[in-house]
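In the block that follows, a single chain appears as structure tokens, in the form predicted on its own.
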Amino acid sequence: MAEHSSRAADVLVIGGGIIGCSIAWRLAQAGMKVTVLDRAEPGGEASSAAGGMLAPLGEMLEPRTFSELCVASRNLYPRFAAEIEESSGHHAGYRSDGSLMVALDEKIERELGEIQRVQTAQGYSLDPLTPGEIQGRGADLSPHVRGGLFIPEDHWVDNERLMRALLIACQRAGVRLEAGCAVHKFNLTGDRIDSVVEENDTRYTAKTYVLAAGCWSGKIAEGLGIKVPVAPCCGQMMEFEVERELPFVVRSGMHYLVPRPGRRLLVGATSEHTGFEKTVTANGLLSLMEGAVRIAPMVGKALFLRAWAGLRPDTVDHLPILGYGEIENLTFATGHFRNGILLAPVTAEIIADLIVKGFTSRPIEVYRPTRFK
């Protein structure tokens, strides 16, 4: 079947998750004509399946430049969320109440001690708490908690609300959002993309292209003869209605509890490299339930609401892929793994600067797609 119905833009963004839409929104604010193509529904994959934690200080992220990038993006969030609310007229669900990391065994207790040592040495504020002090914060946690760290600079966001508001902000800024458009072909002249063709043979042209398709980015890049090692990592989550809302995010090891309006509580998350299988399993739910009840026994009596799974875009070094590569007019914004929600503001800033100004003041050499060569 011949290609038909060419549609032109200044920038074509492939992928309509929080990364792609944040970039599109910033570019539209800069006066550019932007189209976003999404293989399904914009915002319907990992961006709506996450916990929404904006918590770089609770992890010893490596390398240090990546930790600094995460903190920088966290610092951008208050303005980012406020702008989206103003642009969309909808609440973005942003909260800055802090998070609590608790130790239920000796191993995690040692890990928290090391996190405190490293982060304090870098000038960040982490408050060590005794079991009694933790219970006094009204979080209904296990009496077996051995101690913890309260991190006042950790924030969180209702990512489902944020994504809905961002889509409205994009539309009001003039971004064209195209659902059900899976790119399957590139037309190139030398080292430049002339156009892309989606499954229904509609051809889209642009001056510049952005690949922000999450864990599908690797498959899409194959159409350009480029190897981009992005792989899906499945994360299962659950949601409950509890008698009393937690005052902040609570984490222990790989498990976390995230409060949401209406006395809802999110429990996450598994981490499974099972390909593109986005499945909720009995083993996954059992792991989540055991972890949640161990942290807060009251979850065992909570009303179950739902369970779901999402696919995070992981890379071989667990770092995002940002910037231009071998194709002159294609920039990458993918591979954010577990930090896609957190890194949306800074990624949008970086990619918009590269396209609008031709440079970014952020150091991104370690994230270049060419590092895999």
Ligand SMILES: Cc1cc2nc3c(=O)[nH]c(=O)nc-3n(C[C@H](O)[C@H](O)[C@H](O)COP(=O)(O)OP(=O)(O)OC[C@H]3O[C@@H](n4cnc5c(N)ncnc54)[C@H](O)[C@@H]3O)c2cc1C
Given for the second form:
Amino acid sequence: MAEHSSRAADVLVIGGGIIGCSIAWRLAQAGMKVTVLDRAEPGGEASSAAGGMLAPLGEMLEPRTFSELCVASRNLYPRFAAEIEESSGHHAGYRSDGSLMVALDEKIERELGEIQRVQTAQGYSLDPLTPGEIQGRGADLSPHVRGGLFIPEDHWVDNERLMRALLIACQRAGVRLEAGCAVHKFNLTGDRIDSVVEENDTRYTAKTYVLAAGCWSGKIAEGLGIKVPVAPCCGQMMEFEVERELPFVVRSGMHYLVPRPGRRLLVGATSEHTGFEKTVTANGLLSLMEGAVRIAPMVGKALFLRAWAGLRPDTVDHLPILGYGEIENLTFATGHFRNGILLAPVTAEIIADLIVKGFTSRPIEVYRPTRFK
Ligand SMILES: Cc1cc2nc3c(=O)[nH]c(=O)nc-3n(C[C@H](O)[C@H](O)[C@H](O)COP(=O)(O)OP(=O)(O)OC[C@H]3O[C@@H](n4cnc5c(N)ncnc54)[C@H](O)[C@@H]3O)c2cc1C
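Next up, the form predicted in complex with this ligand in place of the form predicted on its own?
Full complex below, order starting with the chain above.
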């Protein structure tokens, strides 16, 4: 079996999505020698497929501690994006223009009322808007919009740009990124990992390992005899070129419109538990189109650019899996489901602190990997 020269790494990260790379970057900044293994191209899965909303206030995230974690991560974003820009020399695509939630039926109107009541009680500022006020915001939305909530603190990021800049920042910080390396076996001594082996039989060793392989993390953990139930939840997305750039994210129910530079517009997203296949289906596209045109009829006249699907890493309680479990030198950073772009900065901070300092000041007990036993 070949012995790879990266055997002296301090930390080996399995999975090069936004979670694995953000952690690797923070660790390299702290002076550690880090290798990231990805079975394909780093950044090529959910982290590029996402809509990029950084929106903890536009929905009721449970439990309260999870909602607070999401807000904390959103608060870290301006600095996180600016640092990535400084390190990479590339734009990270962060936008803080706020998000608009609109109601097109009574059910969503009631939901928005509840969101406003709960979030305002927590001290957040959300602006209720009448249909007239919404039309005055220049978003060219449906005349059937019954009302809405503008949430100045719900932001968004062009996650494809961010991911590209993060990969460059990683390289410049000295992270070794290995594409086409699918980890498939672990060598253990007692409760410690000695090495991992990838499909071409190259062996990698490190003092500490991080499992950040998105929806594939559960399958990989099986190789350690550990049950970490992470399942794929497929999301289909479409992209259009519109006549006029939308000034902010607009959401209604499960559908959302996210502006991208160059008058591009993303439309998302479906939510399907259909296994590891990333399939774009006629029904998926139909549902996205119907939702988008209902919110903004102008999308019906837009130029279609592309459609794709990605796999969100879902868990049974829909909460992420963070920190050390049964294996002494393995920390988990996975299961971020619908909020992995949002949670990247805080996850990187938590996991880097656990590895470098041996503790985190954030409450992470609820996300412990052993809770599924
Ligand atoms: C349609 C859609 C819309 C979304 N919208 C949003 C949003 O608006 N806001 C938000 O915050 N989040 C959103 N998400 C969720 C977000 O994209 C994910 O939570 C996040 O990208 C997860 O990041 P990750 O790094 O854990 O996983 P991934 O990006 O999937 O990365 C995992 C990596 O592990 C690699 N890997 C797999 N198996 C192995 C192996 N055996 N060995 C080595 N490497 C391996 C893969 O190749 C992959 O690159 C959305 C997701 C989808 C699909």
